[in-house]
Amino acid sequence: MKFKAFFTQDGMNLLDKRFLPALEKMGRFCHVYLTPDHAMFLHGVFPEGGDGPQCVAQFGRDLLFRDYRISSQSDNRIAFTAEVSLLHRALHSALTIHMQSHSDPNAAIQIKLVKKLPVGAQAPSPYLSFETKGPHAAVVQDVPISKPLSRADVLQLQSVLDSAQELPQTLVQVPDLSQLQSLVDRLKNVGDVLAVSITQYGDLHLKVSTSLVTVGSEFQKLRVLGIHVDPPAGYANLSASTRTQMAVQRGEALSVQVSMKHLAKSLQCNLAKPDCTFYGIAPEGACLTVIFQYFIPGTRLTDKAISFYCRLPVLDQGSG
């Protein structure tokens, strides 16, 4: 089992300033999953059966790395667990040293899997090693990682990722995540369970109910990807709750309940500075999906080298 590569400048900046800070907010540990074509950071995805949000950040190999070399008995795929803060600290430190050598054309940051014998240990342990090569010396930082997953576990992990590829039939774009963040901050003081409804008309409804009070908000006429229909006559004159019930009954909306804590945590992914954010409910109310879209710099074209999404488990199977 071997892996080594050099970071690209864009790759270092993306991870250091955007994605690793977001992943740190999701949880202490993540899986790093390396394939011949992609590098992924996964939270809550494997093993299956967890009750928290799943988060997947996938990057095209050439966006993050150059001189990328990987081999294993698991179809040249390698997966292991690492502490996100240690990954971030090592990369940030390496980047700082690298910037001091920016005038040296040979300066680079290499990342590779190694085994080393810890002090006092009788058997070597695996590490992800960051080596910053400068004009006069090389600085090495070793991040401890778990034993890489077995071939069977890697196949199961890939199967879990493949099963999550189906998109909701309707996605609505939330134009201002900071506004949504403020709303959720207010609503979480009311209750722990949030009802989320998404219509094919482009409406997003959020509601918290307790025995004493019901508080909600709605975003209307949002941009829609996927199935989009016009609302029925007189729809705008109805109350928000009546509109939602009507849309669900007509099969033109889905509604689920999710943990307020889970939604608040998923909003921390805004630290990765997406260009667009879409919300959708999976078929049969299986989960609430949040998809973060990135553009190729200087354009409005989707950057297909970056895929970032969260899947929030539902507290019931919803309706629709």
Second form
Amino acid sequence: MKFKAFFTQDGMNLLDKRFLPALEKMGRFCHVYLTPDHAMFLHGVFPEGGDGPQCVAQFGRDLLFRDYRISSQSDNRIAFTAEVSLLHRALHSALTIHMQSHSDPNAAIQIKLVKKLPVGAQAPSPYLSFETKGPHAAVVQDVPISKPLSRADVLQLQSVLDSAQELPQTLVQVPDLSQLQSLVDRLKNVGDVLAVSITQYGDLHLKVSTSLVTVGSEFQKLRVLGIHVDPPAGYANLSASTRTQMAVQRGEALSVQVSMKHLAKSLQCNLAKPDCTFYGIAPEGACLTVIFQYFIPGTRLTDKAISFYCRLPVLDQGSG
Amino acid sequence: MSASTGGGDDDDDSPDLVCQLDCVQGMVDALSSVRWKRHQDAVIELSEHGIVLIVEESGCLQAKVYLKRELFISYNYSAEGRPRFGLSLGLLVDCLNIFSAPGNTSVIEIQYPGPDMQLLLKSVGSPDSCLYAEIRTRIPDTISWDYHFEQAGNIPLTFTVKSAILKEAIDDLDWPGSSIQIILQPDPPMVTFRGEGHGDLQIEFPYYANTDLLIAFQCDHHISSRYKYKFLRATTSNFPSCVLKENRSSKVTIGRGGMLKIQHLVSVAKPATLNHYADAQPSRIAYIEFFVKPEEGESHSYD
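Please give the other form, namely the form predicted together with its partner chain, since only the form predicted on its own has been shown so far.
Following is the full complex, with the preceding chain placed first.
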């Protein structure tokens, strides 16, 4: 099993300033999954059956790395777990040293899988090693990782990822993720369960209800991807709750309940500074999907080298 | 369950009150100043003059927040009498806080009653988004003790002090771990706070010595009363930051029987509208009153 690559400048910046800070908020550990074409950071995906949010950050290998070399008996795929904060610290530190040698064209941060014998241990342990050549010295940082997943586990991991590819039929774009984050942070004081409804008209309705209070927020006329229909006449004159109920009854909306805590956690992905964020409910209310879109810098074209999404488990099958 | 003691028949379906407010944060600040516990039941009384919120504890501490109708952009009152209902203060503040989140429209509409006697809040002004809340109300358990505060002698026994200084003194008086004695004396004119527990602490505010301390003082005889620390503490523990930033003053009065009345002022205006004439705009101020009963037999008056 071998893995070795050099980071690109874009790759280092993306991970250090955006994605690793966001992933740190999702959980202490994540899976790192390397394939011949992609590098992924996964949270809550494997093993299956967890009750928390899933988060997948997938990068085209050429975006993050150059001179990418990988080989394994699992069809050249390697997966392991690592502590996100350690990964971030190592990369950030390597980047700082690297910045000091920016005038040296041979300077680069290399990352590779190694096995080393820790002090006092009987057997070698695997590490992800970050090697940086500064102007005066080379610095090596070894981040401890888990034993890489077996071939069977890698196949299962890939299968889980493949099964999660189905997109919701209707996605609505949230105009301001920071505003939504601020709203959810305050809704947390009211209740633990949030009803989320998305209509094919482009409405997103969030509602928390307890025995003493109901608080709701509705965003209308959002940009829609997928199935989009016009609302019926007189729709605008109704209350938010009535509008949503009616749309669900007409089969033009889906409604699910999610944990407020999970939603608040997923909103930490705002740290990855996406250009657009879409919410959708998977078919039959299987989960609430959040898709973060990135543009190629300087354009409004989707950067297909980055795929970043969350899937929140539903607490109730909801309606629709 | 909810109540409206406004009387009248219900043929008219219009709500008792529909009003709009353009400074939600100010209302949050005013209501938070009487929130000394996470869960507190409050009674709200509506009238043509405005809204009064009353909270109390143990029959020894009562606080009132007066939100005069002039605070509101619009105030449409159509009830007969004065409807009263109970609700959770904490829930009301938490809901209002949601409306004051950054990015939300700053104008909210308050309506009572809703179809199921709820208190309804909703944001206005934004065509493509809305925020709403429905808070369940209840019949107030009992009529709140309505102590008719009477002055203790021929003239009111009262002093006015900077709110920040009053708060600091009360915070410091936590240290002795005892009930707090408040003494007013005319000669020399002075206010004394005293705590004697594990350690003694005495804080004196002499009049004339420093006009930054006591802004006003009126007392024609010696009076001293003792109050439970936790009730005294509640009167200043949740000052909103605007009270301190705007250098507000608080008025303290000792009435007959040692009943303590502490009055504060809280701005209910957007920061952009605040200037050094803020006090000249009484309509943008919420009035907060605390009443604290003295400990039994601990009020003494000397001519």
